[in-house]
Amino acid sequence: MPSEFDKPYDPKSVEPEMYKKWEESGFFNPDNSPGKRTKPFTIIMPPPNANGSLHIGHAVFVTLQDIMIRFERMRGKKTLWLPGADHAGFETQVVFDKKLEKEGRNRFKIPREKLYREMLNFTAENKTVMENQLRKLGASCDWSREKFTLDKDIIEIVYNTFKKLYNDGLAYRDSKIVNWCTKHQTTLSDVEIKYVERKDPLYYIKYGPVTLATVRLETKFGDTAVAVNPKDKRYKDLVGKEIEIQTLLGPAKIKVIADEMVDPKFGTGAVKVTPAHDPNDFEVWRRHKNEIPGPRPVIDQYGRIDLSGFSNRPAAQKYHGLKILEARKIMEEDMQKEGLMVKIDPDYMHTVATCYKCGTILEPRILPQWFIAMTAKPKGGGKSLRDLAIEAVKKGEIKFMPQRMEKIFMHWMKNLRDWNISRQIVWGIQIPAWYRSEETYVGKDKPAGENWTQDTDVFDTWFSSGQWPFATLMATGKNDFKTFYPTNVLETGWDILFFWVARMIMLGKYSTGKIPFKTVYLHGLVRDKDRQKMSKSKGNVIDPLGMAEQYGTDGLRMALVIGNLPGNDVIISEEKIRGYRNFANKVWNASRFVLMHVAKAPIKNKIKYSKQKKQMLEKLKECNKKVTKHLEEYKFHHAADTLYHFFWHYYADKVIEHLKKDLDSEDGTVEKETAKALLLKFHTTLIKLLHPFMPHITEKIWEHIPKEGEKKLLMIEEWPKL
């Protein structure tokens, strides 16, 4: 028996050694796979953000994807797991802003090129750390094909997609109302809004003969109409007429219009229309632009009242420059003094749109932005982006796990609006659009002639990462797109179904004519043992790298898989990880027993299985079939749980115990050689079945198990077929 098995299992010494052997073997690269492998199996790694360390959610996806890859590699497939990293646009900008704040610096005072270089260096450092952490978790991905969302060849593909969309009339620039974060000074797409319930005063204010209700007093200066429902008989005599009103800036006139958008049951059934600061009001103005004035912005980009357009009204100076909440309070007091406030409901509950990163209430603004038309058909004919995705799912070309996610996907697609892809930050892929007077040119290079200026906005990061499956395979410099696209599985968290998965389906079908993946496996959020969401403030965050260091990566991986069902939250705790570290020790100790009794292969002509031993082999065969079927159906929890119980409670507790007496027989006897053969059959089979889940310990054990023929790494051994 090898001397290292005299000691307890030490993952700290085994895991780095095993990973080094795997990486040096070159077998992570499908081009180096032994044997004739024609059927591909591909996973494109969801690229972790290159702005910090991996968290427990990353450990979940690494574990699940590595299980799939190792399983299919052992089944003789041409497996490619392509790793990458995401520049993560706005998310990285937020992280870097915090770093600058600690240093007493402000990004708005740093020249664009300098800031970009600083952020590039920052992400490069984090990317290296993150890649080594992926190695620590056992990721058997092909590092020779690793891609970054800011690689030149990836950017080239993103630009080509944008130009194609532009030529098809699906990418367009327009001044529309968008979501604006006054803290981060950028627009956000609809899926980056976090809606929160808030209690605010609901003000009932006088507008001449009409009383209307509003939460946002501060936008009153930008009102261009009063709207009522056309079926509301209370106001039928006022519709189409101008009414005289008294405001804090003096007397004014405003028109009453009828629009279906107005809910007669809200407040008094009459609402003010402020198209510059409310998306619904903006649409009302678009429908009635021949009747009422255009949008009148009265809040600036920093969330302060801007009444510079009212220079002829001396009273405007009192409110000009005030922050929104400050202005609201002062206006409330002044309107009460002037008799313009009818009443106040102090406990009005409503939904407020906030920035999903900082929680700042978003301020709608009208800005020229680039949009992707989601429901319009291309100029040259064909289906809209939305319809391409819906068709792929309806036809069963793409399947969701769990299946209930398909219904959620369809609901979201039904309510799709055009996608604002412009971001007013430095970090990202600069939009390849050039302007000269009224002309617009789309292309990566500056057009011929003078006075062309490039758009300073960058793409929403989901626009580039939405092209990730085909862009990566097109950019490896090999024939990978032809060989490995469409990919087999997209495994990611259910929380980015709308952010990312839907966009990959739409852009993949549009750009290549093919689906980007066949199966979408969505794991849940990671929660603690009390089912609480993990957060630093609660002190319940589990660091996967720290746990791997303390208890071993294989124990961590088992803890992340068992109890993990698609679409359901993953429950994890240190106690659970410690428990599966104990299982790793059990596997190690069982291996010690095997190596102690089976130093050499059994003598074949002395092997004679009794009826009882044949029944044992049948149970092993059943376990083999069950685990294989579970893995084929992406039921990772069931596969791991089956193996755990079979190894511990049947193999270790019953089979090994049963064989001990025979193993103590004299060498060369039928009893001993049969026992050795049965023990070896069980152990080699179970070590192979456990490999995708616990790769390090099983690879180490495999080095020492007696076997005939060429000695190969376990990672490329054939999957058991009993």
The other form holds:
Amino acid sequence: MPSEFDKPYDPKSVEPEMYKKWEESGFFNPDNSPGKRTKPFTIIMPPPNANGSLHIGHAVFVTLQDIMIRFERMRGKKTLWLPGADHAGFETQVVFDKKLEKEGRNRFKIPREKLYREMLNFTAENKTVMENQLRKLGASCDWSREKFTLDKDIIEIVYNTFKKLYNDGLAYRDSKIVNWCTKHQTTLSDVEIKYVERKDPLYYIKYGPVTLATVRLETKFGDTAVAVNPKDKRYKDLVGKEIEIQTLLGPAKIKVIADEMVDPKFGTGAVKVTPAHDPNDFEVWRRHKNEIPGPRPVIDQYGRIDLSGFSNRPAAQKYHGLKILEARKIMEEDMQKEGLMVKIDPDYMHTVATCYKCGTILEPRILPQWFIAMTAKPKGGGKSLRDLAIEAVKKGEIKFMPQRMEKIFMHWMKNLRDWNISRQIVWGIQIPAWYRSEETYVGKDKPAGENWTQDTDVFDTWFSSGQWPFATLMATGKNDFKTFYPTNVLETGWDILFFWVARMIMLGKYSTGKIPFKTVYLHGLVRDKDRQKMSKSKGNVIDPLGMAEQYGTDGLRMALVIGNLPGNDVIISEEKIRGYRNFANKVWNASRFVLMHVAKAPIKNKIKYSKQKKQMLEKLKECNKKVTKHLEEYKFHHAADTLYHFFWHYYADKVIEHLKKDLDSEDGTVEKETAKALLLKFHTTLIKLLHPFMPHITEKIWEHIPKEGEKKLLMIEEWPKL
RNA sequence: GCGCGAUUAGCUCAGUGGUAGAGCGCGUCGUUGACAUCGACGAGGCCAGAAGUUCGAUCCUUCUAUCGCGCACCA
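Please show me the structure of the same protein in the form predicted in complex with the RNA, now that we have looked at it in the form predicted alone.
Following is the full complex, with the preceding chain placed first.
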């Protein structure tokens, strides 16, 4: 037995060596893979955010995707696993803001160019770290094709898509009410909102003859109408008339309008209309444009009361510049003093929209932004983005794992609203739109003529990553798009189904006419043993690289895949990883035993399988079949679990134990040679089957297993035939 | 309000139209060679509740309860 086969198994001495061999072989690249490989199998790696280290969730996707890729590579497919990194616009901006804060700096005081350069360096550093971490986890991806979302060629493709959308009337700029985070000083799309339940006072206030209910007392200065339901008899005589009201700034007149939006059963059946600061009121105004004044903003970008439009009202001074909650409190007191407050319900429960990153209550504001139309048809004819996606799924061109995600997907697609893709941050792809007085030009370069200025906003990061499958394959050239698109599987977490998957389907189909992938496999989120989401603040994170270092990558991979069903959250604990480290050791020791007894290939004509041994081989075949079937059906947890049990509790416990006495016979006897042959057959098959799951240890063992013919890396060996 | 799940051994979860399985944990026993990161044996479950379909339901249908999640609305 080779001296390197010491016990126990030491991953640290094996893993780096194995990865080096694979990488140097060039076989990660489908162009170099041996044999006649014509059938492609492609996975585009979800590009990790280049703003930190890999976490356990990344380790899950690496494991699952690497299993698929290694399996299909061994089955002789032309496998491409294309790695990448995401600049992750807003997310990285938030991370970088915190870093700046620690240094006593502030992004709003740094010139655009300088900030961008600093962030580019920051992400470049993280990217290098991440690449090495992916290697450490055994990812057999094609590094020669790696892409970054800010690569020149990718940006070019994103620009082209935007221009096409613009020409089709599907990308448009409009002043609409959008979600504004007063902390981050940018708008967010509708999927970046987190709704939280809150208890707030509900104020019943007097507007002349009408009493109405509101939470947002401070927006009162921006009221432009009072609305009631058209069927509400109580207010029938007031509709269409102006009523005299008393405000904190003095007397005023306001019109009563009728709109279906008003629920006569809520409150008093009358609402104040504040189009500048409420999405519904904004819509009411759009419907009643000719009857009532337009939006009157009274809250600024920092969430402070801004009454600069009320200079003719001296009382405005008192409230101008106050924060929202301060103003609300003071106004409450003042209105009570002036007898304008009818009553206060202090325990009103409602939900408010908050920033998903910082929890700040989002302030609806009217801003000119770029939107992608979800439900409108392109000018030149054809289907809306939404219909393109719905159709692809309905027709079964795209399948979901688990299947129930399809329903969730469809439900979401039905409720789609236009997508705001403008972000008021520096970090990202600047929107290629140019303005001059009333003119707008969309294109990469500044148009001819004087006084053009470019939009200072950048794209929502998901706008560019929504094009990732085709953008990467177009950017790597070499006919890759033609060969590898549509890709086979998109494997990612269910938490970004709407953020990312839906957008890729829409933009992929729109831009290329083809779906971006055939199967969407959604893995669960990793939780700790108390079912808690892992987060740095809770201190319950399991660092995958630390675990790999301590227990070996292969054991970690087994722990990540077993019990991991699509769409179900997976519970990972250190004990579980330790359990599969033990399995790696078991595989190692069984291999020591085999190598000890089967140093040379058995003598062929001395092999005679008894009925019992034939049954054993039959069992092996069954296992082989089962594992293959599970892998084909994306049931990785079953495949891994099947192998674990078969190897340990059948092969090691039963077969090896049974063969021990035969192996004690003299060399050259039928007993011994038959036992050797059986052992070799089992071991060879199982090591191959285990390879996608535990690539390092199996590759190392493979080096020492006696075999006939050409010696190849296990990575490119043939998958055992059924 | 609309929608999607879950409920099986102490814990984490598989599973099947013919009255149940694994891992971990627990208990007892066992080390001169593949492996104590091990092996042998064992305890432990009216498969959430009710009704229906069926010769037969943990599995299919309906309802109920509890828990979780998503979307929308909220003056």
